[in-house]
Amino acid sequence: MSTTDRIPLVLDVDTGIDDALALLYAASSPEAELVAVTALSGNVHVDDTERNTRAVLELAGRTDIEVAAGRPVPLLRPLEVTPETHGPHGMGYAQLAEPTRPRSGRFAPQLIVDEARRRPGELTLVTLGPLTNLAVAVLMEPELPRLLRRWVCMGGTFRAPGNTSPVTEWNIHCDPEAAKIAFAAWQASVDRDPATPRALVLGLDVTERARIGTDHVVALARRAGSTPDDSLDPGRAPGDPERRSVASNPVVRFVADTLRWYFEFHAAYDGFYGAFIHDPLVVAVALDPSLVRTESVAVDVDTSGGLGDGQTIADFRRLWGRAPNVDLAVEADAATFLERLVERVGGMAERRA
């Protein structure tokens, strides 16, 4: 694939476990031009998320990628993090070397604005965490929805139960005011200019169909040419922080060690030994939208503070009379995505060995 055919991406992340897999997927995809990565607080504090991001990119051999940190806290609310889901520093049981490349001196929202202005109509912005950085960027540059090729978002839940409250998804829950600003910006832009690219949103309705299990990790290890590893065997004693993968390949070792924490979390809270890998699916869809079927709808966010606080609301019956600001994913080809994840990350692991 020629460089002119590649898709320029800026990823906005709160790098915990599934963000790390999303970074590996982007770094191993030939059609992706990874322009920069911006980080913020979400799964863990931004000091951890930006360090995790740099370390994962170095593991993938991508020391050329600029990584910038954004706001350490939500716009209005106290910071919440989720170490029980992703581990105390976001990487589960995995331990990566301290990254050698320093983080960027640019402020993450300013980076998003600068790159969009520099390449109008070219960049795809993929948000995998709370929408704080995007909200600040949109307040800095109200034309951002028209400057981007597209905004692709992991966030919300629409026809499925929430994973934070009965009606809310974690990314939106962390900073609902930021999410409301972002969706309102796309609404205003679509209202002014119907040619504005609508946001592409994947909520829990589709991302929870992307389940990774031990068989996928075994397949990835085989693709990488790695020696066998039984660290993910559910029959072994869970919760042992000293147990580490003995796979011969460093990328496979990382994947196994970080996913073991995630698998144990899902076994305790969701009733299956495996994990939803929301964020890599979203990156895969940003690169190939044919992996999902969408419906065009108007989306807004409840910030009332009541029982529905943080809920993403889609007007499926067009009762608001608003123009759609979102292409909402309603079906996803999770099987094809998982095959690509194994092939791409496994192939990159083999090359890195």
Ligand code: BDR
Given for the second form:
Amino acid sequence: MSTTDRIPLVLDVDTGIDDALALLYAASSPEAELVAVTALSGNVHVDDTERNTRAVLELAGRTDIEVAAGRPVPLLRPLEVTPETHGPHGMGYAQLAEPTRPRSGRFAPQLIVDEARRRPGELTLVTLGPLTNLAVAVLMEPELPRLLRRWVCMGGTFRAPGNTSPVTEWNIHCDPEAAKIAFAAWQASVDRDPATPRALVLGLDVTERARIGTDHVVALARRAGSTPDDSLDPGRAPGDPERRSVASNPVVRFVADTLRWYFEFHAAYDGFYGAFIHDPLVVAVALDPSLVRTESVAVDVDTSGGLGDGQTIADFRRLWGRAPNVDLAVEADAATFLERLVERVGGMAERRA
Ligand code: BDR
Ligand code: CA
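Having seen the form predicted on its own, I'd like the form predicted in complex with this ligand now, please.
Once more the chain from above appears, this time first in line as the rest of the complex follows.
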């Protein structure tokens, strides 16, 4: 693929186990031009998410990518993090070498604004964490929705229960005011100019179809030409922090060690030994929207502080009379996505070895 055909991406992340897989997916996708990655607090503190991001990109051989840190705390609410889901520093049982490339001196929201202005209509911004950085960016540049080629978002839940409160999904739950600002910015832009590209949003009800299991990791190891790996076998001392993958390939070892934590979390809370990998599905869809079927809807966020606080509300029946600001994913081809993940990340792992 020629460099001019590639899709320029900025990823905004709270790395995070599934964010790490999303970074590996983007770094191994020939059609992606990874322009920069911005990080913020979410799954763990931004000091960890930013360092994890650089370390994962280095594992993939991508020391050329600028990584910038953004807000350490939500706009108005106290910071919540979830080490029980992603491990004490966000990487499960995996331990990555300290990255050699330094953190960017740019403030993440400023980077997003600068890059969008530099290439109007070209950039796809993919948000995989809370929307704090994006909210600050749209406050700095209200024209952002028209400057981007598209905003693609992992966030919310629309026709299924939440994973944080009964009605909230983690990324929106952490900073609902930021989410409200972001969706309102797209709403205002669509109202002013109907040609504004609508946000493409994947909520939990769709991302939870992307379930990775032991078989996928075995297939990825095989594709990488790695020696076999049985560290994900659930019969082998679950929860043992000393147990590590013995695969010969370093990318495979990382994938197995980070996912083992996530598998144990899902076994405890969701009733299956495997994991929902929300974020890499969203990157895959940003690169190939044909992986999802969408409906155009108006989306807003409840910040009223009651039982529905942090809930994402989609007006499927157009009762509000608002123009749709979102193309909401309602179905996804999870099988094709998982095949691509194995092929791309496994292929990259083979080349790295
Ligand atoms: C989202 O929350 C985070 O824990 C994951 O990284 C994902 O972005 C799913 O609710
Ligand atoms: Ca995330």
